[in-house]
Amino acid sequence: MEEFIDITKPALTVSDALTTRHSIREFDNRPIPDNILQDIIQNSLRAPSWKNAQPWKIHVVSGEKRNLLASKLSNAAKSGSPNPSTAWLDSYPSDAKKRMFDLGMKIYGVAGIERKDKNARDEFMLRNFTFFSAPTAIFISSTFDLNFFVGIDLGCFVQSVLLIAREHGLGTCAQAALGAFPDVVSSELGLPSEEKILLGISLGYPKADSKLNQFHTPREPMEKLVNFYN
């Protein structure tokens, strides 16, 4: 049975942020105050990293630049194939594949999209590149050689953004899709060639009346994944 929760109120504790956070795919057009954006990024920069390497560079895009990037990324997605800086995984264990498939079907169901309606599914996918109408997008890049530990560091930073955003009553969607066309982003932001665009986060205020926003993604029970030893 699907679980639905209210994600429009600020989270009061770290635990609250963790247990109520999920990806938001319908935002309203309210701009985020500059002081809140600065607070989210400034505090997220305290994320841990291997030997304090801090392998990230952060690009916060709003306003006209956000609109221009949304248009260019949408056009790239309609006319070309993804060319990410690091290859996306295409092999998962069978249990993970089942979870991923089940989640996709549940999201399409809540969004009112029939499984056989490819056009509707394609249109839904394209919304990634307009940041699901969020007023701000955060792009994360790195000049580091990419490896397992750099990936962990970047994950710590991304998680920090997601949780602090919840503290402010904001919604987020972390998206590999925003790293699908790194040349488009790098060109528009004037980044050097050695700086690799890896992923992005859509950030804004969730649409309050959206059933899709209220859908809470399921998790496996703790006893299936965790062992305690004494």
Ligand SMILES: Cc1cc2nc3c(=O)[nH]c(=O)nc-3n(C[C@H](O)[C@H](O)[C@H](O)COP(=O)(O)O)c2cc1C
Second form
Amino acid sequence: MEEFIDITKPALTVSDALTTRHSIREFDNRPIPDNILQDIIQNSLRAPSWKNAQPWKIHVVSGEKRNLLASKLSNAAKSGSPNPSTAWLDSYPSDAKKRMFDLGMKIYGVAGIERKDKNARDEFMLRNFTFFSAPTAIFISSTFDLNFFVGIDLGCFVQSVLLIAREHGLGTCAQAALGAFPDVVSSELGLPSEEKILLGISLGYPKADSKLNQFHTPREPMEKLVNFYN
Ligand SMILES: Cc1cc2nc3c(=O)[nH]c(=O)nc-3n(C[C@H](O)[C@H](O)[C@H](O)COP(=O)(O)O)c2cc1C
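The structure above corresponds to the form predicted alone; please provide the structure of the form predicted in complex with the ligand.
Shown next: the complete complex, the earlier chain at its head.
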């Protein structure tokens, strides 16, 4: 039996936020109050980075702009191939491949999609670009040369957003997909060419009765991944 997690109930501690958070892929369209949005971003900017370099710029998109961008990104995804600013890996170790496959199977299963039904899978994938109906999308860009540590820095920022959002009873989905068409985002937000759009986060109130939102992804047991030494 899978544990039931009430993702609409705010997390009270960091551990609570960590252990109860999972990606939300069905949002209701209730807007996020400005003060909460500000709080999430302001506090996330406390994320650590290599030598305090803070290699990020954050673009918070709501309202009309969000709708316009969702429509342009969806069109780009329907008609073109991804052109991310940093290459997506195309090969993974076999144990990771299994986890990725299991994730896909589980999500399609919960979404009621037959694995063989490519059209339905494509339709589901396209929901990335309408932010899974979230009222706000956060895009993260950098002017830095992209290396491993810049990636870690950005990851610290992203995780901060995910956790603080949980504290407010908000849901999130970190999305590499939102970095798939960086030109579309840059042009719509009027960003200079040196500002590389890398990924995004959909942010909003989780749709309460969604089965998809109930799926709490498993993790490998600690014994498999961690060694303690004395
Ligand atoms: C860097 C990054 C990129 C991701 N990109 C996507 C994405 O494009 N679309 C999506 O639906 N989920 C995306 N995810 C969510 C992962 O699939 C999810 O975090 C993972 O399966 C673990 O599940 P959980 O977030 O529910 O704990 C991404 C997560 C991270 C950290």
